[in-house]
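This document starts with one chain, in the form predicted on its own, laid out as structure tokens.
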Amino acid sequence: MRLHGYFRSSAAFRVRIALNLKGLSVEHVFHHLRHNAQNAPDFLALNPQGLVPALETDDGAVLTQSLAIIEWLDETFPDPPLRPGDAAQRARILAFALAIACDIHPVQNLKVLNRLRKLGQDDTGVQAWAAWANREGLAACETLVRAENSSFLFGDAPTLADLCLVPQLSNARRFKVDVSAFPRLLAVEANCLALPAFQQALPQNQPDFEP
């Protein structure tokens, strides 16, 4: 399998964690998003959206969108399960993941921030927008799981929800958000980062990392 990504992409970060948890090795192909490599013709032929991650499977299929890739991984390599429990629990895990992947991440990603610049926002305004998106969204996420009493968001093992949380907290810090307002999320993050699967997936541990 080949994973197309970029060290700073939080969506690719999610997939790296999933691969590590399942003990899967892939060939990594890096596309420098700030240099517009995602819009190169050869990559657009692979993923017309011009987004990372994209996963090429052993049978030649091309999968896009991080949550769809993780779902495929979970169905194809079911141990450990990333959406365990009964139907209600699986729905809660997915809802938390979607709160990040659909409601926070898209409005603060590079494509949107670059569009804000083209519309006349200066760097201060762009930074403020990204910080707002993270702060508001993570506050809601904190409330969603405040009553949970477990090592991870939904139990004693990482799930899809945790795979989305850790990269998003990394984004929030990059945009200077005071994450101390989210103690439950930070406690879970610490437990996640104690695991090699999360540590190895960190942006700074990727071959294409740039300070």
Second form
Number of protein chains: 2
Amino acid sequence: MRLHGYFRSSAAFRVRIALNLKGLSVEHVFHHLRHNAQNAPDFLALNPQGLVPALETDDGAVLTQSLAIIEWLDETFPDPPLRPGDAAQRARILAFALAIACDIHPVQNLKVLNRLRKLGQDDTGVQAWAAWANREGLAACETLVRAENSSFLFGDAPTLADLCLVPQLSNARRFKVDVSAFPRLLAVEANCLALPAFQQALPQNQPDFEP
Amino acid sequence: MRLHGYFRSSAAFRVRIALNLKGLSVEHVFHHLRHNAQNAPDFLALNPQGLVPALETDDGAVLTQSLAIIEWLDETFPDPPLRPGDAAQRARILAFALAIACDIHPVQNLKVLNRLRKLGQDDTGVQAWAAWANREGLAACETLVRAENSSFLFGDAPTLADLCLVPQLSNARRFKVDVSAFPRLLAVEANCLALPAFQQALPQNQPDFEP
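Just the form predicted on its own so far, so send over the form predicted in complex with another copy of the chain.
In what comes next, the whole complex appears, and the chain from above leads the way.
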């Protein structure tokens, strides 16, 4: 399998964690998003959305969208399960993941921030926008799981929800959000980062990393 | 079951279609988003994200996020299946849904448009932003399925992908996008709208509709 990613893409980061948890090793191809490599004709032929991640499977299928790739991995390599439990628990895990993947991440991604620059926002304005999206979204996430008391967001092992949380907290810090307002999320993050699967997936541990 | 929604919410629209396809009738509670009803304390206690839809199940669980609700419906009431096929086909259907639910819808939702107004954008600027998000996103969606030749996006029956497409096209028109650029999407939409499950879920057929 071949994963198309970028060290700083939090969506690719999610997939890297999933692959590591499943014990799968894949070929990594990195595309420099700030150099617009995702809009090169070769890459657009692979993924018309011009987004990473994209996963080429061993039988030649190209899968896109991080959550769809992770669901495919979970169905194809079920151990350990990333969305365990009954239908309601599975839905709660997915809802938390979507609260990040739909309601935070796309509002602060590179494409949107570039558009804000075109509308005349300077660095300060762009950062304030990204910080707002992270702060409001993570506050809702904190409330969603405040009542839980497990090591990870939904139980004693990481799920799809944790795979989305850790990269998003990393983004939030990059945009200078005061994450101390989210103690439950931070406690879970610490437990995640104690695991090699998360450590090895960190942006700074990718070969294309730039400080 | 009780569905919390709003006639114009395209996320609630997706869930209404799913319920209709499954032949499930539920109690509907409408919250006027433009009057900020989603931020009333009672509703925030139900869904801390302050978003519709939310589904209260018969055993008292509250499910949020339209795609998670639809996955729960599909697991709990499997007929007809909304994400049929093998793991790769299931991933492709989900990826298309996410290309709308993550990459178009949140970038043009009410919260983001209100934020743009605070940054000084007038009606024209706000509409141009929403049109941009729909136009770019739907162009990618069109490319994703251009090679297919089925009645619906992925085969001969509607799936989760179609449930996301029809409400998004409705948004695109509201923001004055020239949708004639998407012939494959329009052909599928016409087949969807021939079905009572889609018709009855239309915004204009909800009791809280306002022109």
